[in-house]
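Below, in structure tokens: the form predicted on its own, a single chain.
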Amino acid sequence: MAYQDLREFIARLEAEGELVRVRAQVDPELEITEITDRVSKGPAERNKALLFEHVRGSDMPVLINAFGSRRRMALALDVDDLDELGRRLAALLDLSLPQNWGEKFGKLGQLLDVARIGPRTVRNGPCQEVVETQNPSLAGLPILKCWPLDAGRYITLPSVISRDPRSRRRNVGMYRLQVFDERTLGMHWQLHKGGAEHERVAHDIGAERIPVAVALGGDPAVIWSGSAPLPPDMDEFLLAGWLRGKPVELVACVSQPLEVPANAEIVIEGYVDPNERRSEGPFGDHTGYYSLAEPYPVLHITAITRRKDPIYPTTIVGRPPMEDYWMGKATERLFLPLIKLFLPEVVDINMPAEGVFHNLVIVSIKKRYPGQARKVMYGLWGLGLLMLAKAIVVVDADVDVHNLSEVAWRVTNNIDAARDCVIVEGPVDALDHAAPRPNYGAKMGIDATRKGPLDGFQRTWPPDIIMSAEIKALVDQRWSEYGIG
């Protein structure tokens, strides 16, 4: 069943003893970070959300670390398991024709729900229960100053919508947003990424203004699908409303001719112009290391619009695990299917949190022909933002990817640098402080797949060293007489 809003998820969430309300008062400066900071990387049992109830300089409590956990971002898109987010797109994405009757019915029925769940308007939303346009002001909101060299404070989990100036389609992006001055921030689009397209449209037809709105809040797979790297013209609400299994509820903006979550908790209404640009960060940033300071477009606020006692939700990023790992791993698990469509000899996939995203991405295959794991490789290089991928490594389709140990060994045996390492250049992240220029560098793939007779191997490649089921299963019978424990 959807969350209606943000209010339901944290009682979910506290129902489930994964949320802490925080009464002491804290500070929006630094300090809500180190504390989220050692719960997100503590054990277990304390990686819990957090509802900072009192939080300096302003009346509204802070949830953060909602995501924060593989439970809670399941419980964020109400599945049993992230997992079932792939199988339930793969049952929508089999493309092979019903056999009879109850299986046509059947597809009919999966291709109807679809069709159900678009974003649909509404008149008016508990968003704009608060209206400013005259004087909007940031200064009540508890934006967090996350690390010490940050140049300010930034907004972090926010749902940022724009629409192409030329076609019209709304695009719904997860980009941060520092704070200039009460009425002003800086917008952090990337440049591969929707909102910075939009802005280059908006040069080309020659537009002075781009309107966009900043929604904070919502049902949490609205929150979610802003950061899912979805092809460009697919609308993200379209996205949630299907995670959903109900269609995202919109409200006109009261500023700008955008739509926003009826249901969010904060709206910021603005304009960007295309042809401005000022000098945003230092950021810290999900790698682990500052982002620099670079010249980024800026947000001019002419609204913004509230529930009358709104919640702040917001994340912060650092060196991982973090909460942005989990929903990037959310990511991971939807899209494997779609990557399975272009590439139907994968077999699995994991992004591990030590590669932050982009930096790694380990992948294993059905291996049959030569060249096999290289065109896996190329192939991933030209899926959307997996062009950004640092480092790719293929292993066979019983190595378990998601175990870095068996990886690490995998790759460290099988695989000679010179045969088997793959080096390219073409895009890489913005946020890759190690490429010698700006936006593109050098990436490497690398084959850890054993080698045979096709592959042009002429040696006799080692068997794995295993145990004789027959034994394995005597010592199971035997074991409590060894008296080991």
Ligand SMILES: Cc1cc2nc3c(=O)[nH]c(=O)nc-3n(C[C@H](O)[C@H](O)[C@H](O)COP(=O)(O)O)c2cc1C
Second form
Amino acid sequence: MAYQDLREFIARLEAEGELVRVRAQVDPELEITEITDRVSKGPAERNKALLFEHVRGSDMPVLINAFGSRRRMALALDVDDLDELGRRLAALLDLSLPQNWGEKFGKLGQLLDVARIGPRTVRNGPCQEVVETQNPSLAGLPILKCWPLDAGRYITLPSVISRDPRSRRRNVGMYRLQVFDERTLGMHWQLHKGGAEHERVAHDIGAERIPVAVALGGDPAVIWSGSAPLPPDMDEFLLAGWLRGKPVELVACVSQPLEVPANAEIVIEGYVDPNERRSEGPFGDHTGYYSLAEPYPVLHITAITRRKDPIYPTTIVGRPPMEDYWMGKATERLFLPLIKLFLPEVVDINMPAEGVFHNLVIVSIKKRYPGQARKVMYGLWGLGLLMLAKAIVVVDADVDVHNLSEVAWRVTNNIDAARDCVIVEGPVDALDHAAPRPNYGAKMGIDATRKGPLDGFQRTWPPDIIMSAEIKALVDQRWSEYGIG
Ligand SMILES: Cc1cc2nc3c(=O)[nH]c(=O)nc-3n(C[C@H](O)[C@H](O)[C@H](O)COP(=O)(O)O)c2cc1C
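Switching conditions: you have the form predicted on its own, so give me the form predicted together with this ligand.
Below: every chain and molecule of the assembly, starting with the one above.
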């Protein structure tokens, strides 16, 4: 059952024992970060969503860490486990011809489902219960200052909505926004992202402004979909609708030619001038380091609309693991079948928390021909935002990519550094502080698969050490006799 809005999700989290209401007054400057950081990194039973009911300087409650565990991320997308996402997408992508009438109707039903869940425009919505166009101000929002060296306060969990000025196609991205003053925000859409591309098109056609809306809240699938690296021109609200099994309802903005989720909590409307840049940052980023000040566009606010009693959703990023790791894990699980469509030898993939998404991708493959591990590396580097993967480690199909101990053991045993490491140059993440110049640098592929004649390997590859099933059964049976406990 799809959530209507953030409130229904909060109610579900509370019913599942996944939310703690904090009644003590807290400061949005640093204090909420320290509390949330302890909760996200502490023991699993303490890792809960937090609803701060009394935040200094604002009468709005603050919700944080709502996606911050595998369980809560699954609850957000209304699945039993994140792996179910991949299974659902795999069923949709199954292009094999239906064999009988039953299968034909099944396939037709799936495709009709997709047609039914596109976003729908409605006349009005709770996100416009209060409309401020004369003097819109960010002053009343409980926007966090996350880390001590941050340049200021940042909106961190937004759905940033823009349209390609030429094709009119929509993009929704989760890009942080720095508060410059009550009516202007820094727009941190990085070079490789959809919003930045819209801005580039606006610049090319000589448009003076590009309309932008920033929605805060809405149902959790809508919030999360902004972080999903969809191919350009694919509408994130369609993905959210497919995940919810119900269309996302949109209302027209009051001051810009855009639509926003009707059930959002707060909406900030405005425009970006493609010729304007201002210093944004530093900001304590999801790499665990501060991203330093860089020139970024500016969002000029033309209206703020909201519910009468809005809840302000936010997150903090920093040294992993944190809430964003789980948002990325949902992406990894959902997109695995899509990766397999292009690279069918891929069995599984893991982007561990320590690799902060783009630094480390571990992939297992079924190897059949010479150079296949390299083909997978190059294939991944050519797939959307995986172009930014700094290290790709390829292991055999029988290796559990989610078991980092096994991966480290296999990799270090199996590689000959001269033969198995590939270094290429190309685009790197905008947050990569080690690259010699911004956005461009070297990436590494490691082929840690076992080698044999098909790799031109002349020696004998040793077998894994595994006890015989017979002896295992014997020891199982006799275990109590040994008196070991
Ligand atoms: C909590 C969080 C914060 C993020 N902040 C930014 C950001 O400030 N700038 C950015 O370019 N990407 C940021 N991202 C990553 C983008 O949301 C992600 O790359 C997404 O695919 C972008 O959408 P797009 O492909 O439509 O541009 C963030 C992701 C998360 C989960």
